[in-house]
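One chain comes next, on its own, written as structure tokens: the form predicted alone.
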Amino acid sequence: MHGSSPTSRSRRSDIPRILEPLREDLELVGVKYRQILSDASRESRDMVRHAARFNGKRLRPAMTCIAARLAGSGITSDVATVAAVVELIHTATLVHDDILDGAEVRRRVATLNTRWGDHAAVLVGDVLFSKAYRAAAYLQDPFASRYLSDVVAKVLEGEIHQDIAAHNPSLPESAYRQIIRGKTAALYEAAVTVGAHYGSGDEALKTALGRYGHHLGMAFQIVDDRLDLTGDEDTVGKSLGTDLNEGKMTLPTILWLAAKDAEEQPAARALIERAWQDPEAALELRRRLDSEGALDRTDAVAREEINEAMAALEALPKSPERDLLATIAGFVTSRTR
């Protein structure tokens, strides 16, 4: 990832072509979105289709047709249902995110909370959240309700675990690690187990790309905390330096401290405490970071879980649906938004 010129990152991260082969069944997906949308009150109409506009990459769904492809059934009414689920828990959980974090801008547009203040957002992000349990409650096949409950259950405990572990400079990896496995890999898991799943999948199905998408997932939050650190607003679409503002401990400052032999420790948690307070501290941080090596050691943990989740597909047969799982692995560790 670093170095890599502008040209070819934004070559090898064009999402809408990367998800081309899918756009048939992405457009049934879009129907099963606004379908179970169709009822919200007229008080609250306005603020869930603006929701919906953040579902941008559309990753999760595609990953859940992906797998019902190699399952065998391909898109069926229930596969675009759950797709469709897992997509509105995604969304969710971005209003709530952007709650936390004070953020103004999501997908170049302003978030809820901008717009329309934080009892608000709170309360369209518990609409979706319920509108996505009676979707997938309304499926003959009672796996995704009792399977996704406990997913959303893991995303929120994340959230919660990264709330109390905020303005803790001494953080180590491994609970940085918990916290991702909840708040973001827990869903790509759960993107392509439900797509196998009601995709009439095997075990074996399942347990591989259950593996492939726990990895990527990893790999997408990692980039994305690197992102917030480096990454340019318009480019990326939606308000950056949140973490720092938040106080988090994220992979490329966790790297850099423990870099640190013990006479530097103190001086270099010194500054990262400055920076969750002053913009001239967060500057010099993340010139550090740079300039020592943090955020190389960030990528190569990213380009770490992406070999895994690349190793994970060597489990299924050879097919264009495994070739598609491959390139989007490949799209986590290069893009720029």
The other form holds:
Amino acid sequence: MHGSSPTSRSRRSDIPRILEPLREDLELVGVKYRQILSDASRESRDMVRHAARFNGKRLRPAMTCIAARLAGSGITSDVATVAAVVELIHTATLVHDDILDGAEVRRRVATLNTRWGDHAAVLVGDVLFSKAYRAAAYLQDPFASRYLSDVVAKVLEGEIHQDIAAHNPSLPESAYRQIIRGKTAALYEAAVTVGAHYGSGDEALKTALGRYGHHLGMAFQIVDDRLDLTGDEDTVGKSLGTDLNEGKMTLPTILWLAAKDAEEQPAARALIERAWQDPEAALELRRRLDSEGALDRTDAVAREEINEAMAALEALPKSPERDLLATIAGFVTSRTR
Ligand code: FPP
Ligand code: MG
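Can I get the form predicted in complex with farnesyl diphosphate as well, since the one above is the form predicted alone?
Then the entire complex follows, led off by the chain already shown.
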């Protein structure tokens, strides 16, 4: 976990090329991240370190650092801390999510639940979460503790909604949007908002960046859900297909069903319900999502979200940082992992 260890070297190379201009900022965030976890007990340390391997693409910390640059201060100790806090909250949610999804692999390594069991994984997720909260609570400005407690509630409520909505083939697109707004977009929005706040930005900057973060997060989850149905586990590096196994309706399936006329609806609904139980039916559904245009329509919706994110950036003066946010937005829709 420390500066020049093999782990941190391999993690360095994990930063997507587009984030190279932020390498030094991200290294400072990494230092804070490790500091926040440095007093983990001897018994939990291996598990905590293992969980730290899940923060791969560094999109959220990068967005926090860019927001702070746009706000004027650039990377300060507090900005690095809030970036690390948001990333740690994200890591904690992934640890818990993998238990709920029964996922075996994330970022090409075993999930905590696979390696140490559900019981330990729940507790480690809680440790990460409480350490993140403690770091926020020690900041002079209480904004992060107050704001992030609301954000985390939104993430949890998104997850609860998703649970309640499972096995409902009639789930409307609006409900799906509400779910992903909470479970994913809220934390993307938070990443830029805390960067703008602790970078001493004004309300106009916070609003513009918050809008950008929200739409980027929506696009990210739509692409993630498409990859869960159609991606290759070796390329994506995590367990896939869990959405269908758990009866989750995601955008490709919602759009596919919505495009069917009244006579086709019962058979389409029946195929979806079979796909929740039977791998053969799941394969058939995947083929039809592709051949009947639902995947293309999903990609178009993700692009619309990205266009909205880009439009939010228009409110900001031209700068290399604004360009970098636009590049990150492009990266989200083109990603295959
Ligand atoms: C990934 O979804 C999961 C999330 C975006 C949020 C999960 C949040 C929780 C389980 C709540 C836990 C909260 C705290 C504060 C510890 P996904 O399964 O669609 O994506 P994946 O393919 O990456 O697993
Ligand atoms: Mg999952």
